[in-house]
Amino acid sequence: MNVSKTPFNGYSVKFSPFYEDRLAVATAQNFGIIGNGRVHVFSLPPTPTGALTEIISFDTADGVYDLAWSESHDSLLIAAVADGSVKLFDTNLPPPQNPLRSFQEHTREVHGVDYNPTRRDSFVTASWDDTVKLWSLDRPASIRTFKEHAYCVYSVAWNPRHADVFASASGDCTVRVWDVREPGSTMIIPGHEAEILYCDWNKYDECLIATSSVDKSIRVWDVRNYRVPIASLNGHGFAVRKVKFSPHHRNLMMSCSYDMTVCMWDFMVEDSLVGRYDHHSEFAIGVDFNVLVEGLVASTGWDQMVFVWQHGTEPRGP
């Protein structure tokens, strides 16, 4: 169990794909409604107990809602900011030399960002302006804008096997699957009767996608036949803010909710809820699996807390 408290409210937490002991956290002042933002980069201590050590932090004029590590440069972070900007930070450079770039195209808050894990040269952003944009670090402007959603786009996720395919989750109650080589979306999944807040692809089966919604449920879909979900997971008391597939186990998922809990699920068994953690005292907003250390997970929330723990142990420690 490793813990840290941030000055602002936590929104997103991401483990580095390069260093097993490195973690980035996106935060926003005043619950993201108005005020500044800050990106923190923490180092995990060598022992399972102890405080996280801040390596560096970057201040922004507006709240930071999400972030993604570059898959090609171990020190680069991309931040989704409430002022509509997308900012690139280099953790090897001091704050006065950051951000390296600031892309200003979205006309409303940028709520999600995901870096392409297979091609490793591009990333996508989701915005409350109802669009998704495709970017490359070597271009000054976006490569393309995807305009089909009828309401805010909250989340985007690249397919882990197909370098040109990503999905987007929207408040219009749909998930859309896109191929960047095609003019429009290739699939529309009417996933829930309420806003869809997040989507993620299974890391072992490229045809499975999970969605989480304001309707308090998580659903798992097979894109080969998406008329009905292959699993519907109920157990949260309020909107499910995020859902992530494990990088180590095909059937394991983690979610966080406005009910202040983080839950673990095995979507292939009848009693699918396999773990519930109630260590947050406010909305639980961000969760992540460490891709380099099996079972190591992190969460953050509006209580300004960041927790890192081994699944199966108590996040708050003994």
The other form holds:
Amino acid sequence: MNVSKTPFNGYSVKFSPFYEDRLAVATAQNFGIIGNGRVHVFSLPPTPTGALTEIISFDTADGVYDLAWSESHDSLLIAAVADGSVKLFDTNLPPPQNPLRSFQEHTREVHGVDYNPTRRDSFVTASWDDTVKLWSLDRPASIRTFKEHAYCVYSVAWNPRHADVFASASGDCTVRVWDVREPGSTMIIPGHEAEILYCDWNKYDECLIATSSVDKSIRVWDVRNYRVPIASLNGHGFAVRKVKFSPHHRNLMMSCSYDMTVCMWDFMVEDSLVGRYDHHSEFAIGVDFNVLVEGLVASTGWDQMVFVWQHGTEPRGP
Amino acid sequence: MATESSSPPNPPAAGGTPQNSATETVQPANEVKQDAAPQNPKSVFVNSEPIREDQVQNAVKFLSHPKVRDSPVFHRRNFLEKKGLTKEEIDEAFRRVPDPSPSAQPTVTNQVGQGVTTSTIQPTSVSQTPVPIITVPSSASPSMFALARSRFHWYHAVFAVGLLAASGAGTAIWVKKSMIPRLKSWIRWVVMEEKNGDGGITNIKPTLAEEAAAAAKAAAAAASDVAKASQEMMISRYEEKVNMEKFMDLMQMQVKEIRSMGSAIKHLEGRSDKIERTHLVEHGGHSGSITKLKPTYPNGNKPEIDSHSARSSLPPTSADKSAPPHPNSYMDIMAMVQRGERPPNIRDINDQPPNPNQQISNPRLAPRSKPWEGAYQAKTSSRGGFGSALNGEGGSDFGAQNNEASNQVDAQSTVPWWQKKNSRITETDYVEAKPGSTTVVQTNEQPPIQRTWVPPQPPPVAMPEAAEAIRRPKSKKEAEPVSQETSGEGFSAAEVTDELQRITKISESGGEVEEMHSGGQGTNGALGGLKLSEIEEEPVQSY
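So that was the form predicted on its own. Now I'd like the form predicted in complex with the partner chain, please.
Below is the whole assembly, all chains and molecules, this chain first.
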């Protein structure tokens, strides 16, 4: 119901875990091929319709592919930038005093970042240099580097219950489950026949993980029996870019795809597709659930639009 | 599953259950896992399967292949991982594969093999067996093999079959060429023998029969000659056709090779970064589209994307070569990048930290609990509710109730539209943020929170005594007889008192009870009796 247009093409949208009415959007110029980037922080207006209010924005030399809010500090943002750097922004400080930190260790684009929601002290980044790095805000360098994937790592996701476990999805068609206490990956799931673009854990069942792939499907896996997926959700016309589990309902999921739609799924039901929104006019690249407000969702895409709406209602408003 | 959880991640150590039992135990595993999780939570995320010997042997065969040995180690590992082998199985296979020189496949001689040289070629794929190939028909074979050395093993198959047919035809021709002259010479020799025999021995005139026989023989020879010649012609035509096809295939293969080599050169020239990023940005989202019908896009540029598979094979767009000042479409930008131009709208931005040692300020807010953290205990009960609710209703029901909820919130107008679960969340915030404090305290230490804890609205009370009773839970007993006279709302002040007492206790205890967490269904039970807002009950029950 709330819409805003960003000057660059949208890549990722994330709601703040501290403020119900705050969200951040990662954008990149020229579709992320070459150009600058910008991180916007928006606030929801009190009315159901109307534009989002921009609180602050930060410019970067290269496109921003992903971002994550800190779970420990309410004003900190971590941005995954296409020039291989990981930047820390403080929304309480004006742009000239930002970024607070810029970690330059990845040798290729950083495509995904996720903050630990249980221990709240660390975050992981996924990069096209085939590695995943573990960081902490108080350290100037990465704590660990996980190098096992054979191709670009597109996304990482912490397990919502186990503070040491995270999963990574890669273009080598596998998902790996890692434990920061172990030297290497603890599980390899050959989830799809094509590149896997995103993975997310179920918030209510820590053994379920969903993967979305270039083969247009979303699969839900149980790590205890990962040879066969629990569910395979088809319905998107093109590669599925992101899939997220709802923080309020065990079975509800949301996905966005290159077919320009955002879909809602219930993977325990035979006919899994429970909703479809086609408000974007270009690739839909980013989606997120609001952790604090049930049913509030947001999406962004290459059409430079950011939509925030209540699931079940029309995103574009009456 | 219990055995799996207690065994360390060493599959041969007897504890690992085979895959079949793992599937059976998934269903009760949820409950069992809850018990097992506190004991050894990490083990759920580890491969507990024993090493499968057949998989390891397949992997050993794969790794022993000479072609595979040339490829980098991580490619080999990735291939095996994609086939579904676990880390332990892959490591075991690597351990078993011997290091010494690769054993070449034995050469196989041709069946006809009369002085014809043979050679073998190793196919790149493991699944193929070596195929005997004759080098006679085509002199270009060595170069062909050199070019086709990469992954196109099915090309090899086609190619080998074609060559085999050609070779068969060739040997047949050769045989016939060698046989026919021999046959002819033999016939002539016989005929001449007869003639000589006739002439040398006697002057007897050749009888008619003999003449006829000779003529017949000559005719037969001639006929056979003709037949052989025509057959020869047919065979040579066939062979020509086969050769032509072969050459066509080879030409196409060569063209493809040259194209890929050209793209490789382009990579090396340094434009690869941006082009590769383009491909990765799209990562074969288009390759998926190629196999299906092309979509109908309103934007005319899209079909061009669909028609190109690899990043490098994108030719410049049909649009004008001179870039417009503000290219606003993806294809335009791609074309610019390929030409090495930089889109003009890019600014030079210094995004380095101005003060790299800047202190990170202390957080103003305490972290909030997640909706699923409190619901862990209530999971088993609520899951059924979720499942059935979602089973029975579709998206429309979601929409209907959400609409009603938001409409009602709008009607109330004091609450922002996205805060339709206002009260529940505020109480949760309050409980989490300040455990141990009493209920009626303003949250002065947390200025950024827009809302302060709002005590649940007490029902309109007719009698001041009842209001007094609410404020003093200890005097509940006195209030009861009073409130019963005044209850016009359908519930007594005692109920309200009870709930408030409960809430007080819960907040003092730090909010451990699952009912108080937002998103949990139990909250409804705790507060529903207070009738804070009608919206809470409807949508909650639908979930």
